[in-house]
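Single chain ahead, by itself, as structure tokens, in the form predicted alone.
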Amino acid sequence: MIRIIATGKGGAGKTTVIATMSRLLSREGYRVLVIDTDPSMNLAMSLGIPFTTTRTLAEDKTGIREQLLGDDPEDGHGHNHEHNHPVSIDQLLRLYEVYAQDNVRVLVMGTIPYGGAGCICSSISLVKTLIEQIASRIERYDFIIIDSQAGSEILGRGLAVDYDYNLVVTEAFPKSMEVARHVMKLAGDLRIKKQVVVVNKVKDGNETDLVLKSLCLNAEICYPVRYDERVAEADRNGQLILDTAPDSWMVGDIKEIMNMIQVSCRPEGGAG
């Protein structure tokens, strides 16, 4: 099972890249699970799933942890759950998985439920535990792809330890590149095996060189994704450009990144 996290500044295009790639992978016959850990929760909608139909992990986080581990370390009421027993991970996933277009499976972490409820740290911790349980107990997926919240906080919470890829989506703007620099540093601390920089919304080709120079990167791990104004039009209609303009050069560029991951994940490629 290959684990990928997508990181970057808000607005850089992470969700569009991940939603497109996950569907392309699924079309190739891979079993793909995407997990939306961004509190804005746009990924499900990008995959054609109305938000009102999704059941989030955060809204049931105490019960999920009890069912996974048989205990409730976050219970602040002094309850003793002596009779709780872990359930099948398959049973649990069936409650929260939603099938999107091209048979992509989707889990939504959820957001802060009300003002003053605190941070999302416990929800991130739950996602980390859930993925660890999936990796150790079942062979249900070929790829798990995390669409992270904007910025670097999720890596600071240690979610992606020993993942296979950090897919860093950036634009060729100083603020976006500074976030990219920071998430790459944290990803290195977490021993993520390979970092791939996606320079998104490329218009004239100079953007890639600018990012390479700014981040001191090797060109082999930097991939441009060309700008297509039809992305915004598709988004306004609640669709992906994969559906409205499948021949777009943007789709082709994302396919190249997907192909690189596929090749490097084969046993002879050394990453599988």
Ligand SMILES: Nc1ncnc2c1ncn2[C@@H]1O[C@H](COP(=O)(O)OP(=O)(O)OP(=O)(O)O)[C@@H](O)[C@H]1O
The other form holds:
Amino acid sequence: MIRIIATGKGGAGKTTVIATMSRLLSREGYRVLVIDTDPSMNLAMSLGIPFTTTRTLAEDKTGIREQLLGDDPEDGHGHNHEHNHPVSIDQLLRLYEVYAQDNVRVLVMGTIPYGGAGCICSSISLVKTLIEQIASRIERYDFIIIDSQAGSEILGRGLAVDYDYNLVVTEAFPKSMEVARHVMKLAGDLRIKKQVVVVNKVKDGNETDLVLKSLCLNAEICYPVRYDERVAEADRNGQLILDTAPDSWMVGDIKEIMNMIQVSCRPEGGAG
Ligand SMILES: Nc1ncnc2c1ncn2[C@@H]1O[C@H](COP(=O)(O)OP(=O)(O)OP(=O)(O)O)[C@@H](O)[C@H]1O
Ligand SMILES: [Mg+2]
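Okay, that's the form predicted alone, but what's the structure of the form predicted together with the ligand?
Up next: the whole complex, starting with the chain shown before.
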């Protein structure tokens, strides 16, 4: 199972890239779970799931934590303390997983319920535990892809230790690149195996060169995704460009990144 996290500055395009890539991977036959850890909860909407129908992990935080921590690693079954019957991690996931377009499965971490409710640390920690248990105990997915809140908080909380990819989404301007630089440093601290820099909304070739130079990157880890105004137009209508203009060069650029990831993951299986 390949674990990927998308990081970067607000508005750089994390959610758009993840939503598009996860659907493309799913179309290839991979079992893909995406987890929205951004309290803004945009990812499910980008995947066609109405905001109101999503049951979030944060809503049932205490119960889920009890079930996960009460789980017996030997038999894969835990104990539901409240109702006193066993709960497997598979059963737990079925309660919260929503099937989106192209069969992508989505989990939503959840948001801050009211002003003054405090930070989202405990919800992030819950997602971390959940993914660790999925990774060590069940064969349910080929890819887990995390969409994160803007900035470095998610890495500061140690969510992505030993992940396979940090997909750093950046635009070619200084503030965006500065965030990219910082998340790459933190991802290194967390021993994330590969970092891929997605230079998004590219309008000319110089922008990729600028990012390469500013961040001192090797060209082979840097992938341009071209600007296409139809992306934002689709977004405004609650759609993805994959449905409104599937022949877009932006979709083609995301396919390139997906192909690279598929090739690099091939020995471990998946559908490819
Ligand atoms: N390649 C592209 N060409 C044109 N517009 C794009 C492209 N990629 C993303 N956008 C647009 O940029 C805006 C921000 O994208 P998105 O919401 O994916 O960013 P984000 O990094 O997830 O932001 P946030 O940190 O706020 O969650 C959206 O309006 C989206 O449609
Ligand atoms: Mg987003």
